[in-house]
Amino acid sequence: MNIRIKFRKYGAMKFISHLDVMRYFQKAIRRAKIDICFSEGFSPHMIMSFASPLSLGVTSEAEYMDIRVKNASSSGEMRERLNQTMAEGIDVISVRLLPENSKNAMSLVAAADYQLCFRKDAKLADGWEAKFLEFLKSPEIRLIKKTKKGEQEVDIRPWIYQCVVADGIIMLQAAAGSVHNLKPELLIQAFADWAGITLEPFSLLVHRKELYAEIGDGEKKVLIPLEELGEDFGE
């Protein structure tokens, strides 16, 4: 059985690295007595993968982990058993059964929703929202992006799918995943450079709202939350 688990990460847990979150769930799965499958070979490990590593200091209500289990009675029971082992800062939201031939979440991620705001003690000058909307009208937004192969100049404008600003909060939908990936921090820094604004260190608060897969072909392509690719079972 292929299972997709959706969880949220908040509070002090935002300072826990992705590697430590992996170790955290390995222990939680053992404590919850989930009948997870292991790889074969000299060094067996739990068959599990995460959709998209979350940057340190970022909170989220839409993190995804795929696991393979030998058996499970129901979505509700597995969710409850996992949540009984959770420390404050991580909650399991849903447990969904995936089709047998489904791709893992990591390979499917195509976009993400973010909520961005500035700390109260690092607010920008009045009128920044109008400047930000003007900035988004630019036909190109070019910046230097660090990759595994070194630094590369890229145009990130095509990676911004939707963006709304209201009451000091930016709601952003942007490309995410292995093909194109726009970190909100890069966008805000590009805006600050364009507007001549000096940002205080750690002034931006980033909260991930959802992760999407892209399905369909050509003009029929649509974004669908990773959670909706599975279904509740045994309820």
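Positions refer to the first chain, counted from 1. What you are looking at is a predicted structure, and each value in this text was computed from that prediction instead of being measured. Shifts are known only where both forms have a C-alpha. Between two forms, the rigid core is the largest collection of C-alphas that superpose within 1.5 Å. What changes on going to the form predicted in complex with the partner chain:
- Relative to the superposed rigid core, the position of the CA of K220 differs between these two forms by 2 Å or more.
- Core-superposed comparison between these two forms: residues with C-alpha shifts of 2 Å or more form a single run of three or more, at 218-221.
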Given for the second form:
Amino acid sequence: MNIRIKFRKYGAMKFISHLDVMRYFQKAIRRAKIDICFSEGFSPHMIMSFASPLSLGVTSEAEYMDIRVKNASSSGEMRERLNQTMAEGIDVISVRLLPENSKNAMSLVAAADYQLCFRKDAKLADGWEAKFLEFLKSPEIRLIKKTKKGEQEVDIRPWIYQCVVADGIIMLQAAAGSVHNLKPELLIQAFADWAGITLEPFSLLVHRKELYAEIGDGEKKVLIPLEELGEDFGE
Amino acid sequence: MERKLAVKDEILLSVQQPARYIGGEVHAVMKDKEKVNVRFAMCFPDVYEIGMSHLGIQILYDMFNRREDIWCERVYSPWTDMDRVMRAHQIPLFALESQDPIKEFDFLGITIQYEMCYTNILQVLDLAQIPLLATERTLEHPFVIGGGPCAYNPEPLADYFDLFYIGEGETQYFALMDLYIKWKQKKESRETFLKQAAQIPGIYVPSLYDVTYQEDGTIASMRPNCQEAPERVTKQVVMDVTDTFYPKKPVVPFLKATQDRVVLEIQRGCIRGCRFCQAGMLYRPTRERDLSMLKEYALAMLANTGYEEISLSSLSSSDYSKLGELVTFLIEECGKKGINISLPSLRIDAFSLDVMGKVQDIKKSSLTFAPEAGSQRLRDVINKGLTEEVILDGARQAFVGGWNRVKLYFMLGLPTETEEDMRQIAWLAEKIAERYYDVPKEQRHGKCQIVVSTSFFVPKPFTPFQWARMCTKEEFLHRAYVVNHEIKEQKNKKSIKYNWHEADVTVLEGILARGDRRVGKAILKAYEKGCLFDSWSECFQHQLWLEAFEECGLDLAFYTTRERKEDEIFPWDFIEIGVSKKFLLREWKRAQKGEVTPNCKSACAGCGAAVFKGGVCIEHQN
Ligand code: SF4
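Given the form predicted on its own above, what does the protein look like in the form predicted in complex with the partner chain?
Expanding to the full complex; the earlier chain stays at the top.
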């Protein structure tokens, strides 16, 4: 059985790195006595993969992890067992059964929703929202992106799918995953450079709200949340 | 309600591994501070990942928190980056669970596991905004209590601690807490509490003792300065190690700690009696935990933590009488759950090779031998009962079984050591390599790899070598040079790799290990100059330490290279560990004659630890 688990990461847990969250779940799965499958070989490891790593300091209400299990009675029961052994700052929201042969979450991620705001003491000049909207109207947003192959100039404008600002909060939907990935921090830095604003380090608060897969036919983009590719089971 | 953090997000994001400072781990204990009588901050004065790996703290943390009226929390040394920010922003050091400042606590307990953490102790006090000197503390401040192996010579730290706990924490801590609760209600002076505490067995209150010195700098006398303090302080031991405290739900860190596994302590003490080994003398008599308890705890701890590995812990696991049964049980239980078993400190023989073949990947693992000295003569001097025959035979069996990596541990600078002894280290490595190439080619796995590591010998209190002279830095390095040179001369030199330890830090360890009260000033001076995390080679600042000793007018040779007279009064003599000074002296003399003393299982050597009414010698009599 392939299972997709959706969880929230908040509070002090935002200081736990992606690598440590993976290690955390390996232990949590043992504590919850989930009947997980292991790889073959002398030192077998759990069959488990994460959709998209979250940077340190970022909170989220839509983290995804796929696991393969030998047995599980129901979504509700598995969620309950996991939640009983969670540390404060991680809650399991849903447990869904995936269809046979479905692709793993990591390869599916195409877009993400973010909620962005500035720390109270970041002291941005009034009217930054209007400036930000103006910035978004640019036909191109070119910047230097560091990649594995070195530095590269890219236009990130096409990666912004939706973006609105209200009450000091930016809601952003942007490309995510292995093809194109727009980190919100990068966009805000580009804005700050454009507007001549100096941002204190770590003044942006990022909260991830959803991760999507693309299920369109190539002409029109159709995004659905990763959890909707699976179904509750056994209830 | 979400737990608040003591440090702002921006700061946490600007330091390495912010998870070191947030607490909230699985099985961390939260209580309502209004509903407890005692708040106890338990500290390991090193970085989180090291401190979290320490079993002793986990045991005491669990023990204290079983009591509803006590809340025990944890604190570690902030790493240098966090240290800087905390000083700059005046953030008082806080406990991980509540994130409250340590200075508001009733007790700060510090476990002192190695000498090179002494400046970190001062850092912890300093960041906590607690006066470094015990004499300057008031009713506003916590009592600072030290424990652990270095508390067996607490004198260099005497100025900085209110009390020391000598021995195993499971026995007297509750008595101390009860006394404290009564004292707090009566609102009496700090001194009153300390005087009462001094009457609890195992509690040492340094301010209640005066030391005088002879002209040559050695101690003339050490006496209590009030009638409440006992002449001698007796170490505390748990005689029943089965029906006692042991955590079934140890705290599981988010970060990968050095000890990233369930640790099952199978016994305390060691029967071997190696003459350099402090642990072997301090933790006598030997006490085994019951097999059924160990089985039960192993399963419970694995289930509660979710660790994927379990490790057996003891000074010499091969001496545990039911080791075979325990290991068979673990292999069966863990095998089906994909849990690894690690078995450190096993003697290499047919049994252990068989077990190791079952629990680890032979191709990736290596064999470990600790002959400690290169020649049989010197091994007799140190009473290490490992013979060349046993080593070579163990290695041969292992090579046939598929291993091709061997690690060898030795000490340089042992008493009576000659150049011949040093060279024999290389020869032994060579003989092992030859054993490997004796195995028919079809049965071997490529080249063999022998790693020889040497550390430099530091004479420790409460060992037969406490009288011994320690080498200078130059003498140490010369020894390493001799070994290195000799290894280069061997036929199979390409299969032998040699590592040696740093000498500067060893000399300092030697000063602190056998230091007296006067050494304390230099520790403070070194700290003030910026010494911190001295056990981390990237942080160790030897020059500053030298300046500190110089400015305090201390003669390093007095503490290191001086051979002590038989009747010298040592700073730690007032502590009663069971093993008598008479026995240690006898062993020191036998060592010089190269006479071995059989292990406690073969014959009782009358070491004195039987006063605790336990151990193999007493079991044999019954
Ligand atoms: S075997 Fe020797 S070195 Fe090891 S713990 Fe026992 S006495 Fe110490």
